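The chain below stands alone and is given in structure tokens; this is the form predicted alone.
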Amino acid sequence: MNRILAIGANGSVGRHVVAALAEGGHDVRALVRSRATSVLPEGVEAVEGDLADPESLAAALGGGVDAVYLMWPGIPVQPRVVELIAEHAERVVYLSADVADLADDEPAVIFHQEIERLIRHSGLGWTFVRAIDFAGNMLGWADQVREGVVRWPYGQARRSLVHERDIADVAVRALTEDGHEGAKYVVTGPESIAHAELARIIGEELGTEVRWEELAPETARERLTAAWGHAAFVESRLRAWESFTREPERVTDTVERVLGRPPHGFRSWVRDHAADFR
């Protein structure tokens, strides 16, 4: 493979593709917005463009690209950028989500729902890798958890976080090795926590005590919705941790059948990112 191109080169899933890439000792191309803020491992060529200006990419395709890591941030669909990749390269790996755990008409699953069908109709090989909701949405929780408490919904909704390496690893073994196309593959963490638990586990690889508070759902829709301005989010969000209550977030073996070890613990993720706790 000649040539890989990573879109969202600096997302926190983005930034392992592209290093485990060059790790790897392959030729890899960043698009960034602006090369002046970007931070890239040695040897990885920076190219600036946006995916909300699709012939911004025509430099990034250009000049011989054969797989190209496609991460498509919260923007409006351009069906231009699936064409233009489509012209340049032969493969790509889309990270997508986990529609399958989501209501449908939740507006994630319309998204990704979109991205894909783009993909699949493009003439493009192409692997989807369908996270599962990231271990890094717990950062979140960082201020809370600094004054020892979290207060959240649902606390015996139980979760299979996902730590971005993971994720990455299977992109990169996508983008890397033949075997893959038309997969579409679920990363999962190793197994479903509580939310009250995955608080423990922050405060004891911390340190510290952290409590658990539980909301009240009434309460969190009113919190969040002003937190996060999305009121469609918040309510699918909830749905989803209720239901997680009953029954598990499920658990895959995505990650030990394509990489051959098993996936990071959420206790290996709190390692990873202590810092941002402190």
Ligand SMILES: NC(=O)c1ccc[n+]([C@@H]2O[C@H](COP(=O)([O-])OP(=O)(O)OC[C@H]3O[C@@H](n4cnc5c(N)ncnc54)[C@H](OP(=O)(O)O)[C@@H]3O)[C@@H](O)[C@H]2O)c1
Given for the second form:
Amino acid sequence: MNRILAIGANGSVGRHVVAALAEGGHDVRALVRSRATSVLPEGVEAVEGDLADPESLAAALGGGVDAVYLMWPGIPVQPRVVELIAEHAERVVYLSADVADLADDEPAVIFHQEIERLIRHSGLGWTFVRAIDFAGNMLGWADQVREGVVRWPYGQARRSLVHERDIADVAVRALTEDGHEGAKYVVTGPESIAHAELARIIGEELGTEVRWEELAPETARERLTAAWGHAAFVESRLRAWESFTREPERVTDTVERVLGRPPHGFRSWVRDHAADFR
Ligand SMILES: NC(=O)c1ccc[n+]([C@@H]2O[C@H](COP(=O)([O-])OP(=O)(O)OC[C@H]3O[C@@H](n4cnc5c(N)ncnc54)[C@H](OP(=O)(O)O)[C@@H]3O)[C@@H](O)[C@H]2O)c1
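Having looked at the form predicted alone, could you now put up the form predicted together with the named molecule?
To see the whole picture, the full complex is given below, headed by that same chain.
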């Protein structure tokens, strides 16, 4: 039996990682900032620690672990965390992003490349799970869906959003099986679907009409900057969506290859999250 530490165990991917590991009978330990506010599956040991304070990970890594599932939240990178993991574990599976292979100076790209670089030089066995945008990002439309109209730019941008459970299942294979070392798995949904069609599918699965209202990019820029407070991020999203109107976001066969089953489609993700839209 493997002992696995999950960092980001309450995250949108991490929660599926932990659940699948526990179901598979693995010895799972979860790093949490507060045991009091964490809800973890039965049998999962919660150990407190904070990535912003690397030495606080000592207890979670204590006694040794075979493998670590690592995600990095939106806080500055702490190289010492990777060093500590390398001192106590054999392998790490890092939740990265598909953009990590771009030659680009956008903050999200640099951030994931920096962590991947630290891991590659750490002496650990590693697997990078480079996810495309999560289907969960569409929960940002929930208020508009409730109003029956999604106002968003680039209705014809074709996206290959991935179900978080598929990302987690790929990560779990890499954590628990041999043969994934050095892999950079780009994990996507099964097909690319236009923004306007995603809105229609959400409505159809919820049994309610959801209209699409195309927002001009300039209007979207203003609204999203006000909502997200990060102009550079908004700009990079708008650029990416515009590009997906000309060339759809990529679709890979990673899930099929690694798991031997097709990825979950967007409809299935909506059904799993119907309550979040109501
Ligand atoms: N969203 C996308 O479309 C997308 C696409 C590709 C890659 N990614 C990457 O995926 C990662 C996010 O993964 P996710 O969505 O699964 O996680 P998430 O839901 O964004 O994050 C929540 C998790 O982060 C943990 N956390 C936050 N700050 C922490 C800290 N200082 N120390 C320790 N743990 C901390 C939380 O722990 P507590 O239990 O203590 O609260 C919780 O488990 C990011 O690196 C992002 O760039 C996202």
